Each structure stands twice: as structure tokens, then as C-alpha cells.
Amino acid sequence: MKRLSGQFWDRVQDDLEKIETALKNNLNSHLDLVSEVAGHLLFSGGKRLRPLLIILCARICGYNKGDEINLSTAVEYLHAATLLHDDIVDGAALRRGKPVANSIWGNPITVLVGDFLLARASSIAAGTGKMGIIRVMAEIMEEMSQGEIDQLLRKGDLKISENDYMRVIEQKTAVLFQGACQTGAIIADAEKKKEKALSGFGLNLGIAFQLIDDLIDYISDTKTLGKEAGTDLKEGKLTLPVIHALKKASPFDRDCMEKIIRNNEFSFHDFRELIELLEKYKGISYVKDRAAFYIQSAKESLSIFAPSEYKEILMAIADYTLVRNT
């Protein structure tokens, strides 16, 4: 992990600092409360991976005029908006180790600040004057909303298939990575084959990112997660480690797993028992293998680009995504 971090985080510090400045400057609200609520989440320690992808994808296409920095804030505002809304829908208590915004300011204010961030993201996209970027941002919002609704409808569904799950994570997570990479190419006026390649890179990276994110809920502690371990399960979200293990389990073990899953007040001991069953039926190793497949696909998408500093960093980000906190 330390080696992989050194491969790219140190090399993008200047851009990360510019992203932080732009995020603060672009909030642009005449109400201090909006900036306060938005800032509670925005400046709580996110890695800025999504805005960084816009910048790197513009640079790998030869663009370095500065507009990519401003554009990068749009995806982070969009991402933050969805998290503010999700925490209300899910009844979450913690986000990035801090109390969720709605537990401090209430649901109405938090929803409206999320709406403001979506509007700011749209305004920034429109400010580029490029219809391709406006279209991609609109499609991201549509897909993410549908993914969240699909996930909500499947809450607690023990019959959810792997295909159902993959469709949800593609919509609710991967499309934002895909859109970030694609808009980086569009702002650079890159040729279509490069835009398509970076779009594919982002989609596969985003799928792998969410696979690992869902896996972390079963292999990390509360301090590492920034939220309570087992939260996904308590919220009725069946992710791939569980879906795969349920499919492979013996009738007796499946019954044990289902009893734990149905009880959203399950104990620490119950959760440990479930993890043991996930390991027994290779739910955890299966997810790691699937994530590795998508990372390899992401890296292959970059094959049309000549060797460069930015290609190296994107490849390192792919490797980092696969091993973070695992």
C-alpha cells in the first residue's frame, strides 16, 4: 500500500491542492449555512479520486489549460450530494468517521443542500460551453438516481442475483468514474477513440472500486471504515460477498446466514459468524478476483495511449483501487 501510494499521491499533490481551493471557491452560496453543511462532508477527508481522474484524463490527452481543475469540482459536488441524500435514505449515523449532516442540521436542510450541490455541478458543466460535458453530467445524475432507487427496492431481498447487484453498482458508482474520465477527454477535445478508451477505463475502475468498497465492510474495523462495521447489512444491502456465499452455501449454512441477515440488530458475535461463513464459501476471495478482473480491463483500456507520466499515474490508481484497505 505504501509503495502504491508513493507512486501517485505524491506526484499529484499540486493538483490536489488546486482541487481543494476550487471546491471552496466554487461553492459560491450567499447563505453561510449552505457552505457550512456542504463543507461538513466535502472537507471531511475524501481522497478526491473522482476529480483527480478528470484532471489526469485531460492531461493524458494533452490538455493542461487549467479549466480541467474547475470542471473537476463538478463531479465532487455531485458525489457529495448523493452521499448527503443517501445518508438520509439509509438512516446512517456516521460518514467518514463524523456524524452525518442530517443528524446535526436535520433532513430538510440536508436534502436542500444536496440539491444545491447538484445544481452547482450542473452550472459548472454548463460553464464549459461543451454540450458533450453537459450531456454526460446529466446522464450521470439519471443513472445514479435510478441505481439508488433500484438498490432501495431490493433492500433485504435475499434472492438478489449477482447480475442484479452488478447493475446497481454500475449505475450508482461506476457511471460517476466513467463520466469523470470521459469529461476529462471531452474538455481536451480528444479524438473519439481516446474518449471511448478513457470512458472504458473509468467504468471498469468504478466497478472494481465499489466491489472493494463493499468488501471492506466485512474485513475492516469501524475506525478504518469511518462507519460501523456491518452497516451495509444492517441497512438491508446485500453485496457480492454475501450474494456469492448464499448461492454456494449448504442448506444448513444458508439458513444460518439468512437468520443473521434478517435480524438488523445482529450482534458482533453474529457478524463474526457470518464472516466465517463468507470465508468458508469463498465470498471474500471471489469478490477480490472479480475486482482484479475489472482492474485488468481498466488498465487494458489505456493501451492506446503512449507511455507518459499521466498514464503511469492512472495505472497506479488502478492498482491502488484493488488493494486499498484490504
The other form holds:
2 protein chains.
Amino acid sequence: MKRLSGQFWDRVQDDLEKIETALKNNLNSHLDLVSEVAGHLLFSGGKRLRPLLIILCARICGYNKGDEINLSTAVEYLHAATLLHDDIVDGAALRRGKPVANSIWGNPITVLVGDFLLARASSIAAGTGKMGIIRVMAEIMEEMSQGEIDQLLRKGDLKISENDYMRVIEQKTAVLFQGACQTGAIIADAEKKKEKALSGFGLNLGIAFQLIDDLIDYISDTKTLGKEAGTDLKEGKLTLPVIHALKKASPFDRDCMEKIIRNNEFSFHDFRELIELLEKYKGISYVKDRAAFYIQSAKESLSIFAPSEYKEILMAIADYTLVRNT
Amino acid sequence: MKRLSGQFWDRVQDDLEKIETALKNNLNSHLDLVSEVAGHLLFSGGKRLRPLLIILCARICGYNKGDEINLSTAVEYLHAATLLHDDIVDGAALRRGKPVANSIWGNPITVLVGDFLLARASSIAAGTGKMGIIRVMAEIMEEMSQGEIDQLLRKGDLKISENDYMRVIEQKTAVLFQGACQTGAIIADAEKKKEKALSGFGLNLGIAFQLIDDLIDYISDTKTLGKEAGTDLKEGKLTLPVIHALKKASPFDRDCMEKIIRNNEFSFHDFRELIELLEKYKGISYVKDRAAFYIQSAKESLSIFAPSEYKEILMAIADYTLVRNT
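Instead of the form predicted on its own shown above, give the structure for the form predicted together with a further copy of the same chain, please.
Now the full complex is given, and it begins with the chain already shown.
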């Protein structure tokens, strides 16, 4: 599995193994093909950050009775469902270095397996018997689908503002991180203050995570990325490095950038030129600064918790989010 | 709106209007396009049988505080979501006489609007605060997606048995009818005996509904149907009229039927010939008999209820299910 070397991954190794086992056991399909298609994505080297957040947030609130492992699969299934549907929406070829599911099994099966995973996520949430968890999970699903639609509608829109972009990444990504942390607190019956703090931690972490994710598409190479670099732009997705640079650029440079962006078939040379312009107008460093700001906010949210192993790991995950390159 | 003339429709007119209003008000999207795409399907003359069942089942259990109207939209949203995704899966051109949503807005938007509707259904269920309803809704979603996948995997399979077919229609259709009736009882805080009776009513009604639905594809004309007759077969979906006739046919007639079925581009003449063979081997009347059997079982499930206006209407819906032609 593709993991950053880093001390905290070692410290959560036991939980990561439990997550893998639970993801296999909870899939619960009558049909082999469902397990195969879902498994193609689910067991392709995902970092398991979201389920890990549930577990760690439950633990930091003093809970480790085991239900947190089961619940943690719900957010990973939800995440996998949106990736399956995303790949249909985006028409991308690769995900984590492997052909996307819809390129192997076709759109129809992929749509339905995505639906099945959404349903499993709901069932697992329902199985906890906790209304708070059920409500949060339903809200996440709703927000995420709207974020995805909003993003799709804005494809190729050169006038997208930083605010528009931030709303999209909050809805499509950060609410899931937020919900993972919040439900971790709820399963632990944590007091409201802690639930709120962890919810804030997750939201800020999620925003930073997506900022960096979008940045990586510009600064990483194809091999590290597991898909082609510059894919977002080829799909017409304008992300913050470009949005910021477009806003700051001289009319001449802006024209030049827009010409490259409008051409979906831009060459490697064009892409290099664009990156130089992103650097000239500090698109890259601006995004790094914004992400650092959100990580700082995330870490501050944890201030109400006394020092503990779990707090340390959550802090380390926050730091990792800034430096990761996949 | 396309309605069978029939006394019971008049008696539920008020509730049907409340359902329409609630379906508009509950959609709750930030995005106009979502309302437009969802509305294209939602307000295209659906019969509202499923939400009506929730309301009537709540009423027969003595409940009419209003929450049943709100809840009833959840099953219609869930139904609409599966239709949106189905139309992508089936590649059909028309639904209720209108072009399918994905032919107008494309697969990506349609997948995501379907996801949004699934999420709304979950949120509305969560909003009732009743664990029973939430559990049933999650189970419905899970069963339905598996039923759809099972059906897709069996496309073009000439060896599909009656049992296989029955399991598919139970999962993809009947569990939603069952869940609608059951959640109607739960919202009314009905005693377990009544919940079970209504659940049984819904399951049997749903099976009969799908049997007749599949039959209509052979015996109705394109105008009444709102889509081309024989569509199921063109999509490779073998349904009970054909499954039964294939089982009973002489080797020669079986060959002849298989030849027509295997040719996705069969002519009108071929289709007529097939229908003659279905009639020869009683494929049509067998399905009518089976549907009548399930309707009888459905009606018997209601025996524990004292005579009432709502019982009469539920009985009338059961009878209507057998004679409808759209």
C-alpha cells in the first residue's frame, strides 16, 4: 500500500489493519461482482484518512469499545461511492494508478455499485442507533452531491471566484472530514464542546486537504500522482492555484493563461508555461499559505484536549496533510 | 397528469395535491439545475402510488398529524433517484413519454442529481427521528441497488429462472412498496401486528405491480405506455411472460423465440410473432394469474383492520394494480 513514511503511520498500523478487515467484512453484498467492482477501488491503496479520523476522534474522547471501527467503514464507503460516480462524471482514465472502474465494467455497473456503497454507508450509520450520527451522515451525502454538481456546472468557467471555489471544496470534501470527526465524537458520547471542537478540526483539515490535493495536480509528476498531472485542468476544473494567478496576472499573461486553459488538448510545453505563470503570480505559494492557515486552525481546534497519544497523532495527520505529495 | 379514471383517485385527490406541494418544497437544493433535472422526472406524471401508500398506511393506523406527508416525499425521491440512474443503465430514450433526463443533461449531471435525491430521502427519514423508519429506508436503498445490479447482470440471459426473476423484482421494486407501507405504520406508532400486516400488504402489492409492469411492456401500445413497447426485450431484460413461455415451449418454438430475443433489432413483425408464442404458451395469462395471486395475498394482509375509508382505498389500489395499463 502506498503510504508516506512517517512515524504516525506506524502508530496507527493496528487500526489501519482493523479498518481493512472491517471494509472487507462490512461490504455485505449478495453479488460477487459488487465486491469485485467496489473492491477494485476500495483496496487500491487509499490512505484511509477518513476512517482513521473517526477512530482517532472516538479515542481522543475516551472511547474504544469497537463500534468506532465499524462506523469508520461508513465514511470510506461513502468516499468510495463518490469516487466511483466522480470517475463517470470526469471521464478520467486512471485513479491511484489503476484504470477507473467504469473503464473496466462500464458506466451502468459503476453507477449501481456506487449506489450500493451509499446505501451501505446509510445502513451502517443506522446500525449505530445514534440519531446524531445518522443526521450527520445524511447531511454529508446531501452536501457532497451538491458540491459535485456545483463543481460540474463550473467546469471551464474562467470567472470562478475564490469564494465559489472554496464553497465547492468545502461541500465536496471538507464536510466528509468534518462528519468523520464529528461522528467519532458522537459514537464516544462526547460532550458537545468536544464534538464541536472535533467537527471544527475536521472541517479545517478537509479544506486544507483539498487545497493541497488540487495543488498536487500541478506540482507532482505522473508517477507519484497515479494519474496524469494537469488532469484537473484538462477536465476544465479550475482550482485555486490558477484562480489566484488569473486574478493577479497582467492582462497579457492572463490572456496567455486563458488560451492554454481553453485548449483541453494543451501540450506538455503549454503546461510548463502555465506553471511558470502560476509561480510568477504566486499561485502555488498562495495555496500553500492558505492550506497552512487552515491546518493551523485545525490544530487550534484541538486545544481543549489534554495531551494524549491520540492528540499527537491527530496533530501529526494535520502536519502530514501539508507535506504529502500523493 | 396521467391518471386512470377510477373512483379511488378522486378520494385521494387532496392527499395527491399535498404530495405535489411537499415534493416541490422538500427538494431543498441550493442549485436551480438540480431542481430542474429532478423536476423533469419528478413532475412528469408519476402516479404517486408509493407516497400515497405511506399516507394511507399511516391513516389506517389512525395517524394524520402531517408528518406522513413529509415522509411520503422520501420514497418518491428514492424512486426518482433509481429511475434517473436506471435510465443511464438501460440506455432507454423515453420515460413517461418524455426524453430521459440523461439524454438532455448528460450522464454526469444525471448521476449526481440521482445521488442528491438519495441523500434527500435519507435526510427526510433522519428528520423523523424514528429509528425504525431510518433502518427501513437504508435497507430499501441497499436491496434496490442490489436488485438493479442483479437485473443488469442477467441481461440477455436466456436461462434466467422464474425464481431468479422473482428475486430481482422483489428487490428492485417490491421492497420499496413494502417499505412505504411499513414506514407509514411506524410514523403512526402502530402496534407491531399492524406494521407487519402493512409490510406484507406492500410487499405483495409491489410484486404484483412489477409483474403487471413487465406484462404491460408486451400488451400495451407505445402511446399508452409513454415509451416503445417491447423495450424490456430490446434491452435484453427477460421478464416473466417470456421466461414462462420459454419454459413451456416446444423445442421448435423455443428456438424461434430465442432467435427473436437474441436479435436486439427485432422488427415489429418479429415482436408480433413473439407475442403470439407468448399467448400460445400462456405467458400472458400466467403472469396475470400470478399477479392476481399476490394481490389476493396483499388484500388478505389487511384482514386485521376494521372496515374504514382507508382500508377501502388500499383495497381499491390493490385492484387497480391488476387492471392498470400504464
